[in-house]
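The chain below stands alone and is given in structure tokens; this is the form predicted on its own.
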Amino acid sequence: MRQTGYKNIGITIYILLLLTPVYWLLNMSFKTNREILGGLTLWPQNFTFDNYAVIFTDPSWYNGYLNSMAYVSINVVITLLVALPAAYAFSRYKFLGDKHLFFWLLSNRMAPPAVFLLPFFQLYSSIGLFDTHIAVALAHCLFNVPLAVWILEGFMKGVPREYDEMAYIDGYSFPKFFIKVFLPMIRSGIGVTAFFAFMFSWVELLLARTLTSVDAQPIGAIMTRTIGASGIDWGVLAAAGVLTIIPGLLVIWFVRNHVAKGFALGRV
């Protein structure tokens, strides 16, 4: 009984420490700059929505969110389109060098983004892809596709080969079998993969900031450039931070069941 009490106290303290920065960010987003710099207050004394109004009315701010959502969505779609057939091949067929190729894919994921920064910058500048959504999405695919293949291959190995054979006996073509029969069986794995691809692409800043300048600049890059003539606008920066958290929370909410099942059954 006493151990359960200690455990509950520990969990409560952990949750409070985890939520304190989030609450403080939310608290600051409803304050004026003068109040933020004036002293420590646990809640806004002069409650205001002006910081959010700046973000929703200033194109430089809301375009940053639209740009981020654009290249993140493109990245998730490309990652799944490439990783699904690749993972199926690794899970169903044996071919020369399959284990070495699989290891090579994972080794790309282990490299830091800074390693590929200069090659990407020179390549995209020379072919006219610099400062475009597809440029950032393709750069992120270098890191998301290997992880996606690794996760999906684990789920696909859990599906018996007899399903493939029965589908062929029933006259299913491979595309029809793959889309209508096989993919529904691994929807939890697809949900987990989409979740990890989204989260990496949403929070990654180095490549996204370097490969864009104006037209495709993400919200993370805009948040690092909020210093004006009057200094840093802390309230607007806090409001931007709150709005940056929301997409991740929505993704977690919609795929929560798939993620929970994926962590229990898959290679995660």
Contents of the next structure:
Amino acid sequence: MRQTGYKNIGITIYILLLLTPVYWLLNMSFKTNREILGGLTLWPQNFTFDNYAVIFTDPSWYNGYLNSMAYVSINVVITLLVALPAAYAFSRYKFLGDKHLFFWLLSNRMAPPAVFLLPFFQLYSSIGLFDTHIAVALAHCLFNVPLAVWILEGFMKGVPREYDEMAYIDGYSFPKFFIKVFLPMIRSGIGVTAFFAFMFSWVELLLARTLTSVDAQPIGAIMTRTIGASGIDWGVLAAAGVLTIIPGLLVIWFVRNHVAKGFALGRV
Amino acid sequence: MDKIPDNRAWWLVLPVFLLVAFSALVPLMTVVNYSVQDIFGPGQAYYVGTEWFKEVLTDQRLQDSLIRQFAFSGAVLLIQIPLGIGVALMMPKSGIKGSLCLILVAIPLLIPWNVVGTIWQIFARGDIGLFGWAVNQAGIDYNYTGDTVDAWLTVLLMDVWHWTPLVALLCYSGLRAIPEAFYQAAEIDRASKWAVFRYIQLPRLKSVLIIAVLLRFMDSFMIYIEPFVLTGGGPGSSTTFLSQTLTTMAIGQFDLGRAAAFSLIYFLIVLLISWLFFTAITHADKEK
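Beyond the form predicted on its own, can we have the form predicted in complex with the partner chain?
Shown next: the complete complex, the earlier chain at its head.
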């Protein structure tokens, strides 16, 4: 069992190294600016919640979190609604242009967001959606929908078609079969897809920042405000950073049992 | 599983098609439109044909950032893929320890990209950052805002920190999918640790690894926010990658025609390389 011992030591070291930068951010968020810039301290000497108080008492700060969560939630819902039937079609049927369509979808996951910045701005401005949550949610569909179709298709391929046929013999209509029989069977696939959609939408900033100005501004864009005339307010910046990690932690906690399976995108 | 030929399946794909077409085709056409015109202002645009493309292809600045980009993506893949496999092999197989490892390892993936940049911006500083301070204490002269090599290594280290977890988690799930019987057979044959890895684990990881390589290639090729926050592309332009060059051109200098032509070439490069990977995936699927 010495082998396991080495492995445990190895993974412990890796995780410690992984968490050190995060600890440094956490450490900083409890310090005053004077202490941060005054020199290196391994833990806060004058422990303070002031940095967090700034964020929780100022609407222009905490609205950033609400905005981010709003467009991420809308995006996850839209992504799942359109990707589920499409993934079913790809997993079950051969149809005109299916392979080309699939690659074309994936190719949008590959489009560098920098390419689309300006056209997106113009498109959403021209239809009056600029600076709304729905605009960011729709823009994020560009990379989330193809990925969702890809992941879900893998899971759906794992369900034998005999289930579909049996349901039809039992007199189920397609919508009834799809919702009552099929979706429960790929529950974990849906959970994982939702997690991925959440993750990629939550961490993206380039498009979100370009498509908003005031009303739907994401937290990432608001964080740049800490850079003021008197320099950077490091403490508040660190506190804001720590708070952006928490929603992700909650989501991964809820889907942890599905994640191992789903990270293979249902392909193994 | 054999698929049934049925063109009515298009009805199921239609919502996705319309949604993605709205988000992709309209902007793409706009880019194509820009790329063949010289735009001075509203209503003042002149058709210039392939002029921009010629100019972009011979632009020294763009070639430089393309080379930097390839070097960066190559280094990312060379480090992250083996490291990710190693981490996956070390992770506990199941139980509460397994779940805990999974969550802890996934943390860097859930941090917004600008926050990742901010974390490293502080963490690598020589005066108030633990990493920069430790390196300097170790007697190595390190300053990522002033030294080109240091800046490069810091951006690379940040990306390794940020994205190796994705490779590790993909491989972890691939390893979980190997039936226990394979290992038992290997034990009966008295196979060495290396043989188990080389002939059982690695071949079984193939399809997951292709996905990992594909995702890592695409995302490292599009990297923008993290180096922008960390180094701002400097010192000089040593860490200015393609996305940043493009964004500066399109939004900073408002050089639309040139930026659009550049965008299309950029997209084509990503598309071409990804197509090669994609063909490899479908090929691997067929072999199974």
